[in-house]
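The chain that follows stands alone, in the form predicted alone, written as structure tokens.
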Amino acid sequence: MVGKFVGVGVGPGDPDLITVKAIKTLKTADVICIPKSHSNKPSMALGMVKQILKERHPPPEMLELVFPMTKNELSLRKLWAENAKIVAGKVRTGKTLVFITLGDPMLYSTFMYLYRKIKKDYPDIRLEIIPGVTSVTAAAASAQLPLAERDEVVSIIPSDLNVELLKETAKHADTLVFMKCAHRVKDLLHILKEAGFTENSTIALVKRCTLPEEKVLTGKLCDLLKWDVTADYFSVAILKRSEFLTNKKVDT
């Protein structure tokens, strides 16, 4: 028997946005692979596949893998090391694991570490990739904002980015996407005009973005100051150089 590890995106938070390909594998996987931050929190990925792994009979096993939110780089590479001897142990005898991750799993996934361990010490472990809806491409959606249009680019901002490198990452996009890090915006206004960005620039901010509490507010850049801007690990900001119409009501 040959067994393999796969990388399944789950999407963003709402249920029906899990692929169907992600669904036929959730339905046939011997074991999930559950990331955690912690032992005693709950997953949310797993809370959005629930009801399709409660459907099995008799239930897949469950894997609980943790991966504390750390930057020590000693403490991380030990977990990602004995992790990835769990996996491939089990792929070894022949299963199917399934590592569910929100959103997809190479843009900015746990998944993708785990990955990188196993292709490097166990080069025989058999590895798919079955991708998933963005939060990026979701909060687009939800704001009804094009992302990009033509020739325009668009960069990605992750929560941890210096700010001489946010800035000039600013002057060469037509559009920027705060992944996780919403709440920056406001405090960078200063920057985001000295790259080119104007009063007039289109922005929107989508809060749990696809999940029943969503919350998304659009207007002008120069609207910012009076919204609403708490930190929330699941906020995406957009900010688009130039104006674009919005329909979506704005609730401050």
Ligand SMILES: C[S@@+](CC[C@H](N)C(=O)[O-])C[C@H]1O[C@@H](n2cnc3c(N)ncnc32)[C@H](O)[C@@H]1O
The other form holds:
Amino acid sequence: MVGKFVGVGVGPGDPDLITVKAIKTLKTADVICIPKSHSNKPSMALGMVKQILKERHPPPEMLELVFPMTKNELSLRKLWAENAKIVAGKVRTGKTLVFITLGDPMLYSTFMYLYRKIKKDYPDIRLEIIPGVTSVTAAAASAQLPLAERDEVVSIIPSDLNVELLKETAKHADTLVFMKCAHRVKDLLHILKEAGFTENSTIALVKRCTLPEEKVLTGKLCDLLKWDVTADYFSVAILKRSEFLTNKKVDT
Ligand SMILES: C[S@@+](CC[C@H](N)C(=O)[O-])C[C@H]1O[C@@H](n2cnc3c(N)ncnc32)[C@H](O)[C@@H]1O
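If the structure you just shared is the form predicted alone, then what does the corresponding form predicted together with the named molecule look like?
Okay, now the whole complex, with that chain kicking things off.
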């Protein structure tokens, strides 16, 4: 009886974008680990897989793991250690635990913290990762804007990146992808221009991509100021140095 801990990417939102391997794993796992930023908050990842889990009789055990959005390293470390202990304890009884995560587990996911802690403190635990469709590639598909062609360089920028580092990174990239509150790109226009992007550079802002409420705005960098870019954590912006023919889907 050997258990394992599996990180499963469940894609960007549309349940049809969950991989066959992820579905197979969700159908057989003993325990589904649900990461939450707060115990009262609903889990978006769980919402995406609920249909798959509904068809299971008896249902799998559900294990909520709370990871608050804090930058306090000390309390985070304590939480990772506590959660890793719970997971390791269950795996050692022979169970397979599946940790569901939005998009892909290896891209800005809470899964990685737990994965690292378990790997270090419980080296006997078998670990597996099932990749998922990321919000980056899903946003590019929704906006119908290629991320890279030929020898182009793509950089992914988290919203809280230091401005100087952002400028330096932007100088060397053909495409910039903004994640975690991508609406912030509106405040960065002067920096992007200093880094060589122009009024005619192509931009897409995709909110809640692949979900029924998805919103896609595409145009030129100079259009950005006219857009109603309201804050939404679930948004990705793609900025291309070059001009690219877009569908001009401006539905603010
Ligand atoms: C903590 S990161 C998780 C990224 C995820 N692991 C992935 O592979 O896409 C959260 C950020 O991903 C992006 N994101 C995730 N799902 C999204 C969606 N459906 N639409 C737009 N952006 C999304 C947003 O930029 C959000 O702030």
